[in-house]
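Just one chain is shown here, as structure tokens, and it is the form predicted on its own.
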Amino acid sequence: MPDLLLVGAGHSHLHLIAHARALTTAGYRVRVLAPRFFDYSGLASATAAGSVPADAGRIDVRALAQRHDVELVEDTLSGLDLRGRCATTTGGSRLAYDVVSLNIGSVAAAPGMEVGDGVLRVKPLSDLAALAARLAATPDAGLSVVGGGSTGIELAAHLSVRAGVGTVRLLESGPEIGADLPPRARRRLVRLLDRRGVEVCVDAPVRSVGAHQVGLDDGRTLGHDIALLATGLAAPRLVSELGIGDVDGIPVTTSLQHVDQPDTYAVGDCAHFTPQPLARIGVHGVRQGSVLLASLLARAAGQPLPTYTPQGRALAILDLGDGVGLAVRGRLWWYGGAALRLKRWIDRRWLARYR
């Protein structure tokens, strides 16, 4: 039986674990190398800000693997010998494979920025999970959220209505927050943040961010008790260290295989889809799961491999706290309680597949 090693338990690999019977029927021996728990990014901001329970977006990977008779190695990847087809874990184990797939997520990038100890990053999500404890230990904390994209806006909006939080500042290097949102939706968010007392600083490139202050390119320094880095996402440093990609990710073709290593697949945020740039959003990881499964089954049967075709427009819903959300699809958008209720329904439905 060919050994299939799934490294990481992101959206795509959860789909494969849940459909492991099809893989074993096709002749694979399936193993997963991942931590025990997966935290769903769609609820990360609400969880971190304390708006929903801490385990609301958590999936027990061990329980899922046991339910589908899949071997789980509870560890993380530290080395990958592509020629010898062997993975090394952080704990020192060596796992041989015939085919490997990586689904190891992303991290908050800070190009050209000095980031000190004590700064919390939105990814990996284990960093963001520490926010609740930091807030509990620092009454009336002043917070700086660095990065005015969707995640930064979500966090600033949530924290502005959380009990026990003092001040919230949102810093964006460009001329406006939510630059990828429709203009009227963006203006709606600016009014919301202003009404909630969030200090929005645009045209404010950050040179350095530390535990107690941020330094701007114009020489100003702004103090805080807690800093959150919500800048753009990049592939984990491990990708470069392994020599299989760079900060942009593991380069893959339309079949989700490494451009030079057909026995190596990569999906989700850690992948660099070479045919066209893809935003690091969960919808791609979700949709790539079914393509990856079909590809592995076709490979075992000696059939042509399917390809991944990104959808033109995807629905995105920002959770803004206090019972409201902002839904966006292309240039269409709507704001209010209905948008958030739709998001909660989508989140619950997706999580229920793996619980």
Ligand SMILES: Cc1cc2nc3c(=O)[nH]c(=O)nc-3n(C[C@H](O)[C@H](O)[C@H](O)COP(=O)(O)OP(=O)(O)OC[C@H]3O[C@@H](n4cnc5c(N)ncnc54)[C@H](O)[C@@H]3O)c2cc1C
Second form
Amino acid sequence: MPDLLLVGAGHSHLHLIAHARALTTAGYRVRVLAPRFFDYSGLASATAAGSVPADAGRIDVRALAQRHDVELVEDTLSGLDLRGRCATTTGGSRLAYDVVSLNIGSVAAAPGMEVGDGVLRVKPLSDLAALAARLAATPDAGLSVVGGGSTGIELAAHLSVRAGVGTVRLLESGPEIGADLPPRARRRLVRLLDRRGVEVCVDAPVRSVGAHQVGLDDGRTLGHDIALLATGLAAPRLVSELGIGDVDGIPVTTSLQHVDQPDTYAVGDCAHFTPQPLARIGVHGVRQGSVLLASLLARAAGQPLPTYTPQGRALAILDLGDGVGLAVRGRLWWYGGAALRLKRWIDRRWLARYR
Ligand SMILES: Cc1cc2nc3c(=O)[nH]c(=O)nc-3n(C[C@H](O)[C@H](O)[C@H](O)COP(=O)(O)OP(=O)(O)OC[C@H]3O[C@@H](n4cnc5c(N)ncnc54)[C@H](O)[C@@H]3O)c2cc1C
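So the form predicted on its own is up there; where is the form predicted together with this ligand?
Let's see the whole complex now, leading with the same chain.
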């Protein structure tokens, strides 16, 4: 009976836990090594800004595992011996396996930037969750959101309408915010942020972020009470420390197997899909789940392994607070209450599968 070890209960592995019966029928003994709770990023800005309850995006992995007769080791990965096929946990347990899959997400990247203590990062989400407590403790707080991509825009917009927030500043190193959005959608967002009093600073490369100020490349410093780092996502440092990848992630082929280790899979944000660069968005983690399941079933049956084909254009919906959202798919976009209602419906439907 091959031992299958699933490390991290990210999007793909939640799918595998929910389909564990197919895996055990195929002959696997399934174990999951993960913290008890999974937090869904689609609702992270809303929970951080306090516009929905703090546990609105929370999945109880223990309850899910129990429902599907899967053994959950409530711990985190700290060591991995690929040759000896053994994982070590932070708590000191050793877990032997025949096949391992990693789905441990990402962390906020801070390329070329000095980041001091007390700066909050958008990932892991536990850091972002601390924002609500910091805001409660700091009336009329002045916030600096560093990074004018989709996540930074979403958070700046959302926080600007949160009661108790003083000022919000959004800092972007490039000439415009939302550089990968359609130009008219970008202009719509700029107008919205302006109307909500968000100070948008473009062409403002940040050299250092500290608890009370940011330092810009041109020598200026700008003060704040709370800083949020939203400068993109990178693989967790653990990936490099374990020697199975680098800041780009664990290198995998189209079959989601490690380029040199066919018994090691990696999915979602922690994987580096070597055939083509993939954005670190939840849709890949969700869609890779069914490919991973099919791959494990195929290898048990001695059949050819399926491959992952990324979707050309994925739908992304920003939650901008105050009941409005911006939906984008390729060059098409749509702003308003209906876009946010669609997002909430998609989020609720996905969460309901695992609750
Ligand atoms: C504020 C914000 C909003 C976002 N909104 C969206 C959105 O609306 N739509 C979208 O598509 N994408 C969104 N993203 C991107 C999205 O967060 C990621 O692409 C997605 O979460 C990746 O899924 P994943 O399954 O790879 O990892 P995750 O969802 O991060 O799950 C990884 C899991 O692994 C666990 N883990 C971590 N380390 C270990 C370890 N050492 N051992 C065991 N377990 C571990 C973690 O606790 C976590 O539960 C957003 C990101 C942020 C920061």
